[in-house]
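First, one chain by itself in structure tokens, the form predicted alone.
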Amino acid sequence: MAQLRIALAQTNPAVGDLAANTAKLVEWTRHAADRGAHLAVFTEMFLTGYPVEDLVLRSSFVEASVAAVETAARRLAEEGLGEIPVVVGYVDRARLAPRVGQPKGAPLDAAALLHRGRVVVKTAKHHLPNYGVFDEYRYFVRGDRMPVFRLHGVDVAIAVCEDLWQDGGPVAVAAEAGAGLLVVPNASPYERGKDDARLELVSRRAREAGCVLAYANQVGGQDELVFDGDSIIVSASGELIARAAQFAEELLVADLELPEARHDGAAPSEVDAGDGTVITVERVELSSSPLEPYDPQPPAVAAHLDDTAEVYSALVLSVRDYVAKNGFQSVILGLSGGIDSALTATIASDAIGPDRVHVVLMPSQYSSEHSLGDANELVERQGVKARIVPISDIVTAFDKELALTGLAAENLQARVRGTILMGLSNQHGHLVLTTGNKSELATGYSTLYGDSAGGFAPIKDVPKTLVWKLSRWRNEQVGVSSPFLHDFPVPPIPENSIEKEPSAELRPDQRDTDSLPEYDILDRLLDDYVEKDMGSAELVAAGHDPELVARVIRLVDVAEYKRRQYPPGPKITPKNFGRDRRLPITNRWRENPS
């Protein structure tokens, strides 16, 4: 057996900032060198950030990416780091002749091996995902080459992200090629429960490949996506060797016992990939002799967050990165005293600090005394910056000219509040956070250009029942040290905001249940209809009330135009409104419960 110390750079790149990402590559490679690593592995498309979406259809962007990987190789050598082989993701081009159905310029979701100032070998993602949040047939062409490089007597193969999630392809070829280690750069977005599925998948693929598997995953927020890290290394038998923390940058270092290379061939060879394709194996030798035996360091195995902590950390990281990467210095939101705005304000305080969070209390003639009191109590508990702007006179001025009644008059109040927030945003440069939850978005229980007005929606993918759960959990964390929690001396959310019956307070004695069923009933139905795509007959068969099924389906379907105009927000469920679920607005299909 041979020894090898590997470093997985679980890092947070910025999309499009090739210079900063290259500098980060050099910095983290130096960290790996300082810890005695023999190989450093960065994440999928690290140099460009991920996902870059339609940027890959611009020739200027792809050529800049190709130049960046060459620059990175030279910089590593110039800074005395050229002896450490580095695997890094970027965007390349297949140089194919243009044809119908092929993405413009034939871009590749590529990975390169950098060593001694050169790009030694390149590869590209073989399996292109085209489901959920992924549109990679739109952006990339398939890779058909797998590099296997010999490092200190060990044959190391490279695959990219989705190549693990599909049968056949590079995993099967790695087994056929006799690799002792398979390294996989990833940009795998977070959703609830995915970490367990990911470990099971990586363990299974390691057994199929018959080698140790090192899975390096991106971390950070990028628009609607959150990447949770959770990088892992498993043995050839699928046992966990090392694991990085979730939602944090980390250099995961592990000493591995690996079989010595046994393959003698140097010429490229074509291998049946087991998925109807052929992959060419390219062998490169960096160093043939195993290292002298050394004392291994104990590997790190990070403790896993429980489900609620995991979701909360994802939301905080998403807000933090959206604010930072888009150049905002502060955020602003309307604070009503209700649970949704209370949770949103708390997430913002945890993400960027309460001194950068501005809240506006906008009482109307229908606002209850306890709501204003609950909002003021949150301000005192958290120390956010607050101002009060009563809206009754503004609404009266509108109504004098428009004479609105009923729902139109209710929505006018929400639109006045939205106008105030956007005006303060324009004046002071704050990012406006909306406070609507997934249950409201699903049923259209929000006012277009009112409470939907803003730049980012932290709880857009959080069902109402989970809003309560997250709020109670956050209040229990006083005194707990965490990079995702501000050190509040008292529970940050007033208990009354959590316990009181929810209401929009747009008319006398209004309650959410005037328009919607109880949220525990509603959220179960929405989960089956939105997340699981059940039709009406399936919903009734699953035990939902037929009349409620018909009513909720109609609410969801007719609100599609509202959701299209809602700000982006972090995806935490398997199917969010936005990248995951795209239905036509003009649509006459209706489910029939009978």
Second form
2 protein chains.
Amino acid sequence: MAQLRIALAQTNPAVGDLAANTAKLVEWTRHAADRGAHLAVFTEMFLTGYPVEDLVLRSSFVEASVAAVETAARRLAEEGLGEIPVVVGYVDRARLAPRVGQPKGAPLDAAALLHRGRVVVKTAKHHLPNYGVFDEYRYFVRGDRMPVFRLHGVDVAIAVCEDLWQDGGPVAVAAEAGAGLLVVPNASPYERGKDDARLELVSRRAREAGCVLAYANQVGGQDELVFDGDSIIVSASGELIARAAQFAEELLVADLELPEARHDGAAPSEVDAGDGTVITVERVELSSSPLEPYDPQPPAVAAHLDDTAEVYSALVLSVRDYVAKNGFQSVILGLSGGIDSALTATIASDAIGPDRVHVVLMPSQYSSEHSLGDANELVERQGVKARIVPISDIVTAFDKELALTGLAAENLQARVRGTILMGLSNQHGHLVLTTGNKSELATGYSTLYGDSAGGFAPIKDVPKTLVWKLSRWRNEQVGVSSPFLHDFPVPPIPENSIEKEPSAELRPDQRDTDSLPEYDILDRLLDDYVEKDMGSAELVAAGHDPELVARVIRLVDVAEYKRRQYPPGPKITPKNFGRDRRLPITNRWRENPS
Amino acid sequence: MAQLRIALAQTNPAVGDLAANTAKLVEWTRHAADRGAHLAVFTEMFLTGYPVEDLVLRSSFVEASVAAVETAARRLAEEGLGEIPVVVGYVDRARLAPRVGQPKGAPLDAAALLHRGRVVVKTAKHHLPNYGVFDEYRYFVRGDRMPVFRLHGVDVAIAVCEDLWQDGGPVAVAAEAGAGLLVVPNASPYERGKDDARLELVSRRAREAGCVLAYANQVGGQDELVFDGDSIIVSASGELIARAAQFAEELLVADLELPEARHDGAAPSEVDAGDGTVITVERVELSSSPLEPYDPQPPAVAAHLDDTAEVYSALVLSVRDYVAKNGFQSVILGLSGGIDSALTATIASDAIGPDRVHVVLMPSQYSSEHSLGDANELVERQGVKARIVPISDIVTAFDKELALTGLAAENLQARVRGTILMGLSNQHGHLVLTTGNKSELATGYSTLYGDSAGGFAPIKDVPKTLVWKLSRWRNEQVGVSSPFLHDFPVPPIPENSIEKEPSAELRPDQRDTDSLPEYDILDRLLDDYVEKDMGSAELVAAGHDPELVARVIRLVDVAEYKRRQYPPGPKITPKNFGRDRRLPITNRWRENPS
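With the form predicted alone done, generate the form predicted in complex with a further copy of the same chain in the same format.
The next block holds the full complex; its first chain is the one shown before.
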């Protein structure tokens, strides 16, 4: 057996900022070197950030990425880090003649091995995901080479992200090529429960490849995606060796016992990938002799968060990164006294500190006393910056001209509030956070350009029942130290905001249940209809009330336009009403209850 | 040679309305029968409408489509139309085991041959487009069968839409199979100049297939897409035989002289498609003997619109269909006296009649006298329904609470106007049309939730210079009879709105050129940057001013968030800021001028 100390750089790149990402590559390679690592692995498309969407169809961008990987190799050597091999993701291009249906410039979701100032070998993702939030047939052509580099007597193969999720391809080829270690750069976004699926997958693929598998994942928020990190190293038999924290940058270092390389040819060989394609194995030798034996360090296995903590951390990190990466210093939101805005304010305080959170209390003639009281109570508990802007006079000014009634009058109040928040945002540079939850968004229980006005929607993927659960959970964390929790001395959310009956307070004595069923019933139905895509017959068969099924399906389908206009927000489910669920707006399809 | 009268049903289906589309299938098959046609061909996914987006991932929808095609076959027979073979597109599914990366339920973009009450044979699109506005790797699995049915002694092959645009595949197989006629259902959206590309393509593929090619295209508006019809029949040597009108429903009937079938085997045969795949040819015989010779009718070749008329027709049709298919009776928009809102109002009048167009004049303290005058002049010329809602008192009511200055104060005025329009929309059920043009949208020269508030954006893909051109052109059409022009007795757009210098009138003496370069310079630069994806070095090399390049690129990139929140509007260029151009919001990539 041969030894190797590997370092997985679970870091948070900035999409499009090649210079900053290159600087980060150097910095983290230095950390790896300081820890005595023999190999450093960064994440998928680390130099460009992920996902870059249509930027990849711009040739100046691809050229900048190709130049960046060469620069990175030189920079590492100039900084005295040339001896440690570095695997890093970036965007390259295939030399293919243009043809209809092939992405312009034939981009590759590439990874390179950098060593001694040079780009030693390149590869690219073989399996392109084109489901959920992924559109990779739009952006990339398929890679068909697998590098296997010999490092201190160990054969190390490289695959990229989706290559693990689909059968056949690089994993099969790694086995065929007799690799002793398979390293995999990833940019795999968070979804509830995905950490369990990921470990199971990585273990299975390690067994298929017959070698140790090191999975390095991105961390951080990027528009509607949150990357959770959770980098993993498993043995050839699929046992967990080391695991990084969730939602935090970490250099995951592990000493591995690996089989000595037996293959002695260095010529490329063509291997049937078992998926109808052929992959060329390209062998490179960096160093052929195993290291002198050394005492391994004990590997780190980070404690894993429970489901509620995991969701809350995802929301906090995504707000923090959206604010920082878009250059905002502060956020602003409307605080009604209700639970949605209370939770949103709390997430914001936990993300960037309460001194950078501005709340506006905008009472109307329909606001109850307890609303203003509960809102003030939150301001006191959290120390956020608050101001009161009563809306009655403004609404009256509109009314004099328009004489709106019913729903139009209700929406007017919400739009006046949206206009106030946007005005203060424009004047003072705060990012507006919207406070709508997923149950509202699903059923269209919101006002276009009213409560949906803003730049980021922290709880847009959180159903109402989970809003309550997260709020109670957050209040229980007083005294717990965590990078995702501000150190409030008291529970930050007023208990009354959690316990009272929800109301939009846009007309006298209004209650959510005037328009919607009880949220526990609604959320179960929405989960079956939206996440599971069940049809009406299936929904009724699953025990949902037939009349309610018909009513809710209609609400959900008609609300598609509103959802399209909603700000992005962190995805925590398979269908967050972002790019992962796209229906036509002009659409006559209606499920008919059986 | 054998004769055949073919009828291409260039029609306008409703997405999701399987019952209405089936009724339309019967109705138009009757028209075809009345015209003595021996074969009727409908468009791609006609029974479901196109595109249906994520509906196709819902099993109840696919099952409904599969049931609909069987029902359609029976209905045709019941209505006495069973003898005429009908080719029609719908959604089917492949019987494939689920696997990662394969669309749920393995849907097919299918076409079926209906005859004598039965679905005789089925096929599905082989080449799946995944670029521009198409996401078909997300939705479909590849078809690998080509039906060739013998009708009155002629072998007729079927391919679907994209199968024509990509090399290899069904066209090559049709040649190999010795087809005498290739029929192709399509749903191919409009873009400027695409009609020329389409004819060239169809001619080339006919020569490759070595047979007559009949191309039936959808017509009508569907969210941001406009299907232009323009169905075509060309000879085996690529000569135009018949061509349908643009933007209008039409039954294109042509008598064809076709080679008699020579192949005598009916067993399926496997053919190398020349694109790395194998396609199974499936032969079916409906009738083996050629028809008795008859006198052919002269084929129709519709006159083609010039470029300006074509764009204008696309805009009018898309507004008309968006209004009708979403169940609106009327539209409302703000009329400023400027050219953008004047053109939008005129398109609306042409689309649904001026009696269903409501305009609101919303003067502020900064509105010039000529603005109100020009707006009133348009109201008079067109007879649209107008009301005046001065905004000063409302703005004052906000000001008392907020004291906004500068850009925040300018945006406030736009948001008050947006709130007024949305209020009137909610109260009276009008669809709000936004009036922003593409030059504004590109550079972010608009207010989020202000002038961008609404349900449909008729000129969002029209650059300012084209706004003027279309306006002048429209004024010249007085007296011309067309389904896209209301019969105004005078030029509908006040000349002063066309000629005067553009201004947003949000502060004293404001002019667009305070913030933006002259529009002829700007539009040329935007075309190169946005449509052609040129990088800054290329832009400078192409002769654009370096400082302007840097400034405009920055404006365009930063405005991505605003564009994401903009309503859909008809696409007339390759990049309409809809699904055809998607950049990250959180994005640090900046082109650096060389």
